[in-house]
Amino acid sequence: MHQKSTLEVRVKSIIKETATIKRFTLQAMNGSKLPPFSGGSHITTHLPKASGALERSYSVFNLSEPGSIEIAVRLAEPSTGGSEYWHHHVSEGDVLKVSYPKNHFPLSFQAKHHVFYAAGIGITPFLSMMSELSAKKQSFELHYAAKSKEQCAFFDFLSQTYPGQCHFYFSEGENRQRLSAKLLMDHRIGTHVYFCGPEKMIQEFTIAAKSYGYPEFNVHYERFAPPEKKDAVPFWITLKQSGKQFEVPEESSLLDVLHQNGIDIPFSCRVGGCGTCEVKVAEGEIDHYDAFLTDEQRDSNRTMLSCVSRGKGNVLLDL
């Protein structure tokens, strides 16, 4: 569900953990103990502008002291706002207000073996996760891909924390080594693999891990925008029970225009992971862009997540 209520924290140190990525610990702002929050868990942070306060998503992890919250943000170009913000207006001591810890992208409780695959800055679900089973006593194992050692966010931490369950590829320097899908055929039958990173990744992941003959409920990925749609166009939605009609715009999604018009969607992630927006479908055809119904479900075009999804020409929802 949407959580309106947010906590004040005090942004207590930053470490530059890269050249482009910077990592934050948040602590809270009487000295108590943070919420817990399990592996996989994020927070969305209000960042104030003078346009209105800017809502981002980022993994929590917390690798120093016990009751605060770490985030890790990589400087993005173009950054979206977000990022530019953490970088270059936040600074120690600052009070920002943030979501309390949520999870769309938990572990498995029945994999028998754990394998994550990261990019970048998708490590940082990852941090912990592993950090969940390590004290779980729990099989798994990283595969983390990275420009360069010098570019790898964490590499020290990870090769001393979990010696012989880290994997590295580096795509530049000597001893280049690409991260690739093919990997999957390795793993043994239980296993439940997770992937984070650059959207095409998670893609060539995905697809590979189904033609491999992974089980559905074995794959597990988690981004933090919703995926692009290059070829959107706009379409028509009318509902059921009122009969009214509305045009959903190219630039806008099926939740933005049922908000617009007074319809209250409950919502949270916004990127197709949680299913919290998930709306019935009574005839039409959607092109799903959602990462939690199963394919039996997007094929029955009775549902669709309104944050992302979208339709063809007209559709009638049941609403």
Given for the second form:
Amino acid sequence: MHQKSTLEVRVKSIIKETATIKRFTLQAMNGSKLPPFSGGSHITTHLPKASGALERSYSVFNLSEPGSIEIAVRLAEPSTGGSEYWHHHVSEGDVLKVSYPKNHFPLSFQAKHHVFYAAGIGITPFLSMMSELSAKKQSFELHYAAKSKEQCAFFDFLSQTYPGQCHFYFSEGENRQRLSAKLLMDHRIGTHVYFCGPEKMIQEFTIAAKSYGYPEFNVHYERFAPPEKKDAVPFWITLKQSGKQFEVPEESSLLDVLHQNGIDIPFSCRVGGCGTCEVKVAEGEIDHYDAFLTDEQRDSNRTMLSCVSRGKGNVLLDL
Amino acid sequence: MFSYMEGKRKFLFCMDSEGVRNLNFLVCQALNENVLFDFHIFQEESEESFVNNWFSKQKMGAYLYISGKEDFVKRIKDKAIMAGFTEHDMQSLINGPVNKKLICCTCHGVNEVSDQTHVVCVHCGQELEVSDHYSRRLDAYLGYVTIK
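Starting from the form predicted alone, produce the coordinates for the form predicted together with its partner chain.
Zooming out: every chain and molecule, the one shown earlier first.
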């Protein structure tokens, strides 16, 4: 939902998990507990940069003391600002503002078996999911790809905590092994699969699952950045009720343009994953880039997620 | 009527002797498109362990069609759900009369109905309209107050 309230947290500890990944433990200011969260939840952190607050979302987990919240941040090359800030400007004892935990990547409650596919820092949502399933004694397995054991965050923790349920794939060094989407062919009926990693990996696994006959219902994935739009072009919108017209330039989202013009559309994830910013379309053709609507809804051209999806030419919105 | 599901790895056709004819066109299409399938006509309840074993061996991408008399369809569907199939992995079609449970919106009592559109609740006497509002939890339909 359109949640504006934030929590103040103190950075209790910073642990270097790998050469490029740091783990931050956040605790409540007054010694109380931070809010609990379900497996797959994330927080949005508000980083005070000179150019204005930078909002970045990270999956949350808790491998240490109850009542704290942990995140892991990989230093991106190039960084768009968030990971650079966390790695180079955050120290133990610092106070930061974060959102309450939200969950746009929940576990299925109907699954007979859960299978997690992670690449690199994509492991983070699965840490809290595996912890939840383990506590409920439900069936799961993890397939996790990294360059090497040294660059595989939480390798020791995962191997020790969930022996027999974790499969690692290292692309460098001896005994190289690549994580393959063909593994999807072997899951028994009732399995739900979850993907988190680079855009290319998510796309490859999603396409493979569909080609093997997986219902959309059984396939889950999470993006923390909007999907790449290789050839975004400007388009125009008309609001049905007021007749007002606006241009959505190449570099802006429809959500941005609506907000700039005083139309307060609620939003949350801003990467096409949660459906909060959905707007109804009266006329026009849409290029969908979201991960929320069903195929039928996309084909109908009657709705779109304003944070990521784009129109073609002129679009009449039911607003 | 059944609809043919594109893009599945394998079909399971499951029927009693009454249900065979509903599945012919799907079997033909699967043959034409070279999609793997299993085809079983069931006679007796004693085949229970076979059904359990058959379902539990299926992989994701399998799709189940169940056709036959009401009791048969219900029994097989329950087993399929136990094995992990959901409404996204199957379709079913009942041959012959369908008896359904109807929950009275006034007294919450359970009534048995077949093809009626309106009934009188046997528990409280309320006139009810049989809706298509189905509860999976109760395996029953909701009976609304009849508006005259």
